[in-house]
Structure formats: structure tokens, C-alpha cells
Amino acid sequence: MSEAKQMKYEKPDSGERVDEGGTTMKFRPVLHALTANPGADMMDYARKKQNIITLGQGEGDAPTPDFICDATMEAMKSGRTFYGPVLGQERLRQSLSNYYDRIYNLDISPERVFVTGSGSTAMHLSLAALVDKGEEVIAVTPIWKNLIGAIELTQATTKQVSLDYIDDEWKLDLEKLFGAVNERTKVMLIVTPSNPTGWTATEDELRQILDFARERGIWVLSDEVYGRLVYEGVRAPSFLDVAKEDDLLLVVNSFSKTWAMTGWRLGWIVGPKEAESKIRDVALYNKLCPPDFIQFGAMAALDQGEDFLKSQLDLWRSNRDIVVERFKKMGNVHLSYPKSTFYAFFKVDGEEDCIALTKRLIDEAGVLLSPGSAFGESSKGYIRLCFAVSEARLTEALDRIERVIAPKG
């Protein structure tokens, strides 16, 4: 056996792998060390089946409104198909500044707003700018698996601190969160409102977290993608409500959920002015710039999208109550009453293996949900259901689910 062939078997962790044809492939070891994504695996499993109702992804079934599409198409027709500024058009950055003034009553200058090619990209750019190999990110869980994967790609370590489920409510133990910090901690990652639990931090909790981080020179990375998806009031509390302009704070957001633009892939970051050049440096070598014409649709969403959002929230509020009532009648399902987001995160008595249960629901009910193990170490017995669909679609899915999980007899 040649020396080269010996090496590829003697050093299995070097990143070298052999394909079916015997060719040695060299990839970064970190790619082989990525933890499994049960949610993505379950979607792959369901694709092989027929007549599946999909409630496993975080999106509704309403198409993007015409006024957004029309503004985008007009921009394309007028020639806005070339490279644009790395951190977005000045007009969109100003529109986002105006949006924060109008909806949040906050003075956020355009220089603090960085437009990105999706909320996921915003998270990747933020982490790439903040953490390095050997450093640590504390993540409050349950949390969307893709955020954990983004941390893993930086080769930083993730320390999970779970919300507590007490009296059918998800709650954050600040002492537990603060006690997890050590000398290697560089970032605290908070998703509020939370995907998948619907937990939302209070303004006092946000203030305490930011005060703690400020005293220790730790960055706070806040995912506020669901900040407008609340059923009381206009929006959820934001870290920006309690922050100073120069705080070590990056707030990630997206156009996806609020205005039915999941496939458009456009997001933004709000940070200190001093972060602009660093985020630009990372973005320049990532995607260069967000698509120019899509940004005109985004401006239309910001300026004209409130009525559409209200109609969506009315549907989701009604759907939430349908889900809660149906599960309550079954008697063996436990979940908190969602006050934000469009998810029901539930647990069924006697069903501790959420992977097995999710597969059963695909095989026996024809319904795709997301297993709780996709959201962290502490949520392995849970299932996530997205109710941002038509009432008819949701009712059919619940009928099918009930036939599988409701107590027999």
C-alpha cells in the first residue's frame, strides 16, 4: 500500500475522506464535526412520502404580497440588476432607520444598520466577526439548530443554557445564565421571541443581561427575527430599548417572517457604528452585497406592510387558539400558550423519543413536524408545529395528528 493511502486511513480526523471511486477528498475537519440536524433530516425523510402536510418549517403558506413583488419587478425592469453597496442601499438603510423610529420609537441612525443577504447570513457574519476557535458562545435554548451550526463553523464552543418549563410556561433563570459565563465566554446568544418556545424576554430581563455583559466586556448577539410576531401590542421588547449606542450588541433581524418573504433571503443587523467596517469586511468576502432589486421590495414591505402583517397575525392568533384547544381536549399533550411566534412546542405523555414520534406522524398521519432534539440538548422530548397556514390546512393536519397521539379508548 502506498504512503498516501496509508495516511488517509491512519489519520481519519485530518479532514481526508475517500469517495466511492477511491479518490481522496480533503475537507476542513470542522465540517465532519458538525452535529446532526434532526429537523433537516426529517424533512429529507418526508420528501420520499406522498400526501404530506408540512408544518415542520418556519413559514406560512401566504405568498409574498403583490405590493412587494411589484416594487421588486419595477426595480428589475428599471435596471437595478448590478452590484450594489456591500451593506445595502443607503435608501434601505434609511428606511430601516425610519422603521425603528415609527414602530419602536427608537433613534437608530442608518450608519448602524447593515443589510445582509438573509437573517441567517446576518447571524453568520456576526459570529464570524466576533468569535474565534477556542472561544465560547453561550446560547439560550431551545434554539433553532442552524444557529448552533453557525457557531460550530467558527470552531468556537457552544455552551447551552436552557429555559425552564415551569407551570406550562417557559422561563429564563438569569442566575443560571450568568453562572455559565467564564473567562472564555465571548458572546451570549439570545433569541427573543424564541423559536420554538414563544418565550419572550421582558424589558427588565434584557436590561439585566445587557448590564451583566457590559460589565464583563461580553458581546450580546440577539436574534429578534420574530419581534413583530406578537399577539399583544405592536412588537416585543428589544435589546435596543435598553442599549447604549456603543454597547457590544448586535441585533439580527429579517424580512422573512413578518412580510412572507422567506425565499427572498434578506435581513439586517443593528450594531454600534464602530462595527460597520468590520461587518463590511466579513460581508465583502461572503456574498459581496445583497441583491439590489430585492431591496426595493424590502422598502415597500417596511413602508406598506402593516396591514398585511395585521391580517397574518389575526389568522395566526385564531390558529393558535385552535391548536391549544385541540391539544387540551386530548388531555395528554403539554404546551405553553404561545404569546408570540407561530409555533406550538409540545410534549406528549409517554413519548420521550421525539425522533420516533415525528417519523410516526409522517408515516401514519402524513404530517411533517420538527423534532425537539433539533432545538437543543434539553428539548429532546418535544415537537414543534408551525401553525402559520390556512385554517383548513391546520384543521386537516390536527385531525391526522389526533388519530396517532390521542389516548386510545
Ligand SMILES: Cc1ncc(COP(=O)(O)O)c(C=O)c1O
Second form
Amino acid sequence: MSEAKQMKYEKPDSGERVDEGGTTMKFRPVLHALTANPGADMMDYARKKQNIITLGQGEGDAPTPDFICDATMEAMKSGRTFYGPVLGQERLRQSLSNYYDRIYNLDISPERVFVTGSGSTAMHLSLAALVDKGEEVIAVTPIWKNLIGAIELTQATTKQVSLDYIDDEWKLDLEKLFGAVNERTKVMLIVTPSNPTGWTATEDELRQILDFARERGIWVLSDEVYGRLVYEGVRAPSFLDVAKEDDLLLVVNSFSKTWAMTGWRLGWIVGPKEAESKIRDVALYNKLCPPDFIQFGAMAALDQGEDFLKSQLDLWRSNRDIVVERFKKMGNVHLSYPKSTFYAFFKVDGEEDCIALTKRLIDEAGVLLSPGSAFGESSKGYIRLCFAVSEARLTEALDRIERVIAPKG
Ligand SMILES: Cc1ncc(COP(=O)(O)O)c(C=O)c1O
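Could I see the form predicted in complex with the named molecule next, after the form predicted alone?
Next comes the full complex, and the chain you just saw is listed first.
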């Protein structure tokens, strides 16, 4: 008998649950209560199949450029293989401060920048610093599933407030957002630009949200990981544009998407000076510090990465237009024209069950996409396609998708 089986116990009313995977060990009840992750389920489903084109994950297919790898390797070889400061090297924090000055025209002092071991970690650290069981986080949806999972792990409750799809545009109803706030609300979580919709808050919306939050003493947690993936201008509006230094505002960001560094795991938070010691406490007991040598690659990305980003955006802009054009021609597909991010979030007439459609596309088209139900309660009929691949691969995927979803006859 396996060790796991020997340890099996049954204790009614203990609060412990036997989950669907059959685990009977004493894990925290919160783990049994995690909501399903249909996106991950579909990836598992596709893994068993042959000849699949994957447009289901949120990353490009270009490897990290050499100048970033070289700077990292040099640091590694020169012995930068030890623990470093909890919130990142001073010179990287300074580089990020310079980056905000150069690209955002904002004065953000290095003490307000906290380097973390990924954007995901930045989100976990922020939530760990802010919310407790019994409190509520309002999340604007559709939203990347992992952020909902991150809230669930804190044992705070999540209230989803959905963007509305009106006239082929995603829109935020501020009255609806503000109306969702109650006495338990501790944080408003907003992802702008949004994965999966590409919705991007205007500066005016950001100002109104922050004014509202400031009046009520609520934190704003803004995920701006896609802030540079815009097809007009150099960056999306940021909460930092409309914030005071001591606002209850944490902005999460990452090196992943902007410089093809998803596998590297490095991100950062910008917050008020007072948050520095608190985030440091949480980070110390979490990862201790971000990896040291990787921070040299990050500095190279910040200082020399604009040409690479531009070439990626040129490809993705053209890809976006190919997707929109093809879907428009089919006639039965609806989507908002993505002004940012590398996602098309679409709906097919008559297809209400996005899980069934995603499965069909795996089985019949050999293409993996992400079902809309992975992004919240309100987006069940939708599907997300990541177009950050070569044009040839994208075109092949679209040919295959068309054969399955285009109106027959
Ligand atoms: C909105 C959003 N935030 C954060 C992340 C994760 O960033 P990182 O790779 O730095 O963990 C993603 C990845 O898809 C994302 O979509």
C-alpha cells in the first residue's frame, strides 16, 4: 500500500475535504476551495495530442534576445551567484526609476520600486501585504485566472465586476464598479491593459477610480504588465500618472512580456515609500530575494531593449490585423479590435459553451486556445487567441480554425 494510502484518515465535520484528485492529507481547506482553472485543463487536454499549434498561452514565441542573455551570462560567470538584497539590487531599482522617467515621464524614486521574482510574485506579495480572511477584493473581469487564484489563496473573498461588451468594445461602467464596494472592500484590482480583452483604462478613468478609492481609504492594486504592449504611442496610461506619492496604490509590473523574458521570472512593484518595509517583510519570508544574475539581464533590457520591443510590436500589430481581418470575413465572429496586448478575445455566433468549442478546436483543428470561462464568470462564451507568433504559424492556425468555425455553405 502506498504511503499516501496508509495516511488516509476520515474525520467528519473537521472542515477538511477530500478533493477530486483523491487527496486525503491534511492540506489547508482553502486549497480544496480553489475554483477550477479551465485554461490549465485545456492545456492538459491538448498535451496528449499531436501536431497542435498553441496559441493558448500568454507569451510570444521569440526567444529572449542575445543582449539580455549575454549580460546575464557575464554576471553569472563573474560570480554573481549569491543572495542579493531582498527588494533587488540598488542599481536595478535605480534603472527602473530612470525607465519611468524616460518612458513614462514620471518621477519615481528608487525606494518606491520593489523588485520581485516575477509579476506573479509581485501580485502575491502585494495581496499578502494587504488582505486578510474576511476582507474583499473587487476584481475587474474578464481577468487572468491566476490573479483570481492569488486572491483565493489569501482567503479574502473576490467580487467580480465585469467590463461590458457594447458595440464591439469592452467598456468599464464606473458606477457598477463603485457600487460593488462595501464595508469589507479592501482592494480594487484592475488589470490595464487587460488580459484577455485588451481593454485599456483611459487616464480619466484611472483618475476617477483613484479619487474614489482615496476618499474611502481603499487600496488600488493595478496590474500593468501589458503597459508597453500598445499599438499607438509608447505606453498605456498608468495609475502612476494620476497618483500622489502616498496614495494607497501598488502597481505590479514584469519583464516577461515586454522583453520576451517569461521564463526568467522577474517583476517589480511600485508603491508608496511606506510600503517598502512591509513588502520587504513579506518578500524576505517568501523568496528572500530575486535572483541576482538575472537582474543584470533586466538592466540590459531596460537600457537597450527599445528596438527589440519595437520589432516585436511591429510583428504583433500586423498579426493583429490579420486576425481581425480573417474573423471579420468569416462573418460569424465578434471581437473588439485590440489596441493593446497580444490577445484577440472573440465570440462565435451560436457557440455559447467555450469549453466545448475549445475542445473541438483542439480535436478538429489541432489549435489550442483559451476558453473564456478561464477569465471570470461573465466571459463564458468567449475564446482567447494569443497572436504573438510568426505570421506563418498564425496563418496556419487561422486556416485550421476557419475550417471548424466558419459558417458552412
Ligand atoms: C495580467 C497578467 N499579470 C501578470 C502575469 C504574469 O507575469 P509574470 O510572467 O511576470 O509572472 C500575466 C501573465 O500572463 C498576466 O497576464
